[in-house]
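The data below hold one chain only, encoded as structure tokens and taken in the form predicted on its own.
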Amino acid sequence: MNFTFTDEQAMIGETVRSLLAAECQGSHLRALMRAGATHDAGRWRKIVALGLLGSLVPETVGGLGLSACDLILVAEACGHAGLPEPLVETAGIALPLLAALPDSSRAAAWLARAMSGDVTIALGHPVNPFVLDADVAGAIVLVVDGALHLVESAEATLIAQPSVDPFRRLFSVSAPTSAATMIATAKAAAPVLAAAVNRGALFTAAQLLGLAQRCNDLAVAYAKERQQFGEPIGSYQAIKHHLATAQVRIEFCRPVVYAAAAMPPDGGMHAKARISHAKLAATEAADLAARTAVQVHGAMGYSWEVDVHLFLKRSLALANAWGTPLYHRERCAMRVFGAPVGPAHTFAQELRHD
């Protein structure tokens, strides 16, 4: 069995990574902060032009019909760049949710607009206490008594909530709902919301993996440049050991995230545990890498003069997005204590081929 990415999957990831390397540097993020903004309209247009927004949307409704494996490297690239625009949230979570409701004309209409890049869709999910980017979205999907409602942002009441990450604007959202705004009953919404949690956790894990690598890359570059006693600080074991430990944690995390991407997002206990394991591993890797980067930078690491703080704050914010560590540990525990374990049960039964 071949566990490597295909040439097409690798090319998609590299295309996004190259674009963001040119369009989403620390200087670009600092310019946004000075302007009090979180999104760059020009950069978003270039992202939309890549045609990836409908990646996980079936071809029958105008999407590309790809899988999570096709988008996982894209999410990792977004994390590595600290991208503030909602490419992952749109392509990986919100649009697949709308596409899973083919009987709703309202969902279909907004799905078409979102795939064109005309608007974005913010998603209020019970697993997240607040709604991300509700102020710039064209519409918001809300859960009311288990049912899904899609309301226009102009009709919603938004209350801003504090966020450790200046590029992640969070809101409490309330809006008038009715039969006209409903896009799925509680019964129909349940499996759709469950799949959204899995996609959200998976692609957040991929972003955290990218963040972890970016933090270690920044720390390694600084350790080569900064000198003490006439030598680069990276030549000293005390620095090298910290950086090596962080990189080892990243490398052990990477296959866990990639393996989770191969699981069906609406799979059973095995799939949930794999995805939760990925989220936990990536959270820990990003936390270690970010804190190590701050330490390697010394006093500079605690200042606004270097980019490390941008990625530290993003890693702190994403640690609790799409499920807290406790939430995901409980899902892993359900698999460990609720089903047989051992070599014969390594892989999910949903993917078994007899």
The other form holds:
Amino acid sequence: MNFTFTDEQAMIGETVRSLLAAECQGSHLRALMRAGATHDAGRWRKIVALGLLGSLVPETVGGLGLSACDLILVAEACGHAGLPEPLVETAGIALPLLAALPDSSRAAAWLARAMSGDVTIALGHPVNPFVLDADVAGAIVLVVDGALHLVESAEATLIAQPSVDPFRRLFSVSAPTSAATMIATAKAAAPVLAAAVNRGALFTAAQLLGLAQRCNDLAVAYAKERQQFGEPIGSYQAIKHHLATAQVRIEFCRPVVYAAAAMPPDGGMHAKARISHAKLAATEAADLAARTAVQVHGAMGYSWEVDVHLFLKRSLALANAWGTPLYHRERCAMRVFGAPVGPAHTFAQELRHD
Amino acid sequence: MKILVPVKRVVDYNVKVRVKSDGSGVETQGVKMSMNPFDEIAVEEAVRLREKGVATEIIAVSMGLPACAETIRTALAMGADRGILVETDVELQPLAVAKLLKAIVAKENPGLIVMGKQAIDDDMNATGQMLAALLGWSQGTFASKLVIEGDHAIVTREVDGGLETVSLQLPAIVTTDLRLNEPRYASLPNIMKARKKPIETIRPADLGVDPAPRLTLVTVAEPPKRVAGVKVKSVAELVAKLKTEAKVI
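Having seen the form predicted on its own, I'd like the form predicted together with the partner chain now, please.
Below is the whole assembly, all chains and molecules, this chain first.
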């Protein structure tokens, strides 16, 4: 069993990290906020040019046929940068969902458009109370009586809902649906929606992991620069022990997230539990790191003059995206109480997806 | 026309380098390594020339430890066609690199060599010029613009006080400056394709070159820390200090 990322996986992650380090800095996010926008078209074009959108789409329909493991570092990099554009939501969740519906020409047509980067697809999933980015999407996938419908955004009625994160606009969506808009029956939709929850929770966990690291990076940088009593505040135990505690939480979370990404898509209860564990661990790591960063920045942490608030808000928003902590605890409990535990069973399961 | 692009593995430009406690060099253990940024510009320029139909093949060459293959792989993901790794654990200095490149040139017969003007680790700014001398080829250093016209390379050079344009008979060597282009990010499909592109591994002995260092490193030390500045109350006081203390006027 190989516990490391391949050179290609590492290079993909590094490429996205480098691009976002240049194109998605705090100053860019502030400019976007001032303009009242959530997405930057120029940055999105550069992201599209990386050819990531079809990474989880099978090769038979024009994608690259890669696995979650290939995209997990990308999602982490997006969280680290606080990327507002829906790269993770598109490449990691919406497009694999559409690609899993091979019998729908309507889904296939929108899949092709979305893979080219011309449009984005918003996804209304029962696990999320509201639809993210429905206002800028070309089309919206909705669940009506268990069946999947794909409606054009222009035909939908959007009611804006409060969102803690200014870059994640949420909407209640209603739209006329018919046989023409249906892309999957309730029976066909059920496994696709279940897979979408797993991908959503997994990639959200990866974003939270990156976000947690960014919060601690910001706090450490500030603690090295800000001086009190003639010394950087990071030299005092009252500060550095908190930062070390946050970093330990992050380091303990990282392998949990990576292990969840390595689970096979059809891993059943075990895979669900791994992914839910990852989401819980990443939520807690991001929460601790963001709160610590606010405290280390002192009064500045409460202001908009430093970037911490952007990441604090994103961590609060993502904590409840693709399943609340309660939802994921229940899934972990199903694994713990519903299946045999112990080394023999655990490692037998591990070996099955070697 | 084949283009040869030497690429060097260096400490990433974002890393704050630390001098080893014994002064024998800088710490590279556990430090993030990347392709020398000037070499990235060279790869990008070569890829653009191939996209224009000027070049037919791009060969990326790196030298040093086996990990240099990662740097070649990055060049392949950016668009180079194949790679050559000259594997050695000997510390390579510019003259040895130039000699090894000369031997590779004899084997590959490129029409153009595009390389970074210097590496950001030692800032030697020597290999391109040494290679030009060893091969007896024309050289256009510090290029900010490169155009191929027939059997000539028109190179705009960034020199003190302005820009100089030179016309070089091919084959030639061009060393890249910062403003030549903005390197592309490797796309995911190209990263996947790079996995299948060949990298040939050879040893200096295969090329008949002795890479032993000729220069002796005496010591490496941190630059002196800047002392705090002084606020002066008037221009007259500033002038007086520049005359009497700094002694610069």
